[in-house]
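Presented below, as structure tokens, is a lone chain in the form predicted alone.
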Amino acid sequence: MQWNKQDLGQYFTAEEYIDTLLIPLMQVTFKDQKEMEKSAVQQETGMIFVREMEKQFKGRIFLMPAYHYLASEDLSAEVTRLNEWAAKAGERSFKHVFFFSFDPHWKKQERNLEGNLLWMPAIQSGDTQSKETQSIIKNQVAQLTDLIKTYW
């Protein structure tokens, strides 16, 4: 399920079965054009695997969107921004939150966060309609899922 009307509906009738939050981490820098270009592949990259796995698990999974910080190395603002995310989810029905990011600082971070982080390399081709990229997107997103389990 995702944040729009229609799957918030579904959710709010079967909300005792959706008990895991994906919360999508999307670096944005406005450093220089290369820089700005990567995070904006980055982030279209990241989008696709975070709907490709709340597909995977329709009913089960509530799709947050894509939460946006500037690039840093210190992330303790966002962690602590990220933790009252996750403590007001735990309001909810949601048992378990997860956080996927691209940016490895972020591992730095991951003892510090109340949630389970879901890290993965970024994919540098630029072209996420390749049927290169879109191989190896779904390679990842079944390796992901198959960790997402683990936790349940």
The other form holds:
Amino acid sequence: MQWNKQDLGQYFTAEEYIDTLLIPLMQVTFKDQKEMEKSAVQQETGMIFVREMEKQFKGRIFLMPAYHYLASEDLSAEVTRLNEWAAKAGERSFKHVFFFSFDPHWKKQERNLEGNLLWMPAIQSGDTQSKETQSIIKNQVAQLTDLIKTYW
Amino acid sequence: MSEKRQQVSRRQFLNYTLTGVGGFMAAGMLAPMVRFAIDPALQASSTGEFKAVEDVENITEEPTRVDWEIDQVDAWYESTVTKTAWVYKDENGDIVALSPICKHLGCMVTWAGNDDYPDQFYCPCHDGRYYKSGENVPNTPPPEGLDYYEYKIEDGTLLLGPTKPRGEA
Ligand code: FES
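Could the form predicted together with its partner chain be given as well, to go with the form predicted alone?
Now the full complex is given, and it begins with the chain already shown.
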């Protein structure tokens, strides 16, 4: 399910079945061209990942709008806010919360997050059309969906 | 194998064309999952709803996944959407092309997706199951069988069109 009126309509007819929340964590920076381009590429590739996961598991995963934050070494303030998201989600039918990100700084906060972190090293190539990138993404998405299944 | 190479360049060409018409974002998101099985010659002629997906002689009695792309236009975006079907020949040698979308809440089913049911379609979301025919297995969540794709065969190639629910078959 995605955050749109049609899917929400369906969600409310079958709430008990859609027990998994997926929140993409996207870093944004204003540092310099290189870092900003990197952030943009991660945003684009990251959305491909989460949309593909949602497509596989539409009937059980709810994909939230992406959570954007300013790039930082220390993400503890963001953890507090995300845990509020997770707590609110828990008041609905959501039993599993997954955070998806390419930003390695989340690794340090993993144990403080009230949910499971799906972290992947960022794909370097900016060309999401290339054959290589496509097969890498396809393969990684398959691994992530297998991982999610083990939590169910 | 020179034909294979031609196929790739045609596809790149298409991607660039899409980029040109502003479909860049959507193409970027949806292109990754595609296995191109489209004969370039046919692709040009199948501008309608049917798309060439596979050579009929490659289709066996074992349901096999095929992916292809269609262009979708709504009021605001033109985008490329990846479609998937499970395709096989039944005992009479007739083609069966089933939609992978679970009739419960829309997850993707896979043939033999659960080791306990090697001859059924399986939905990992809530253990929905379907027989090879696509009929839903009673007492699993799906309320009806998988949709069919309408199909055509032209010059030994399978073309798939829109899906239709079982009730209307
Ligand atoms: S979505 Fe397939 S069983 Fe629920």
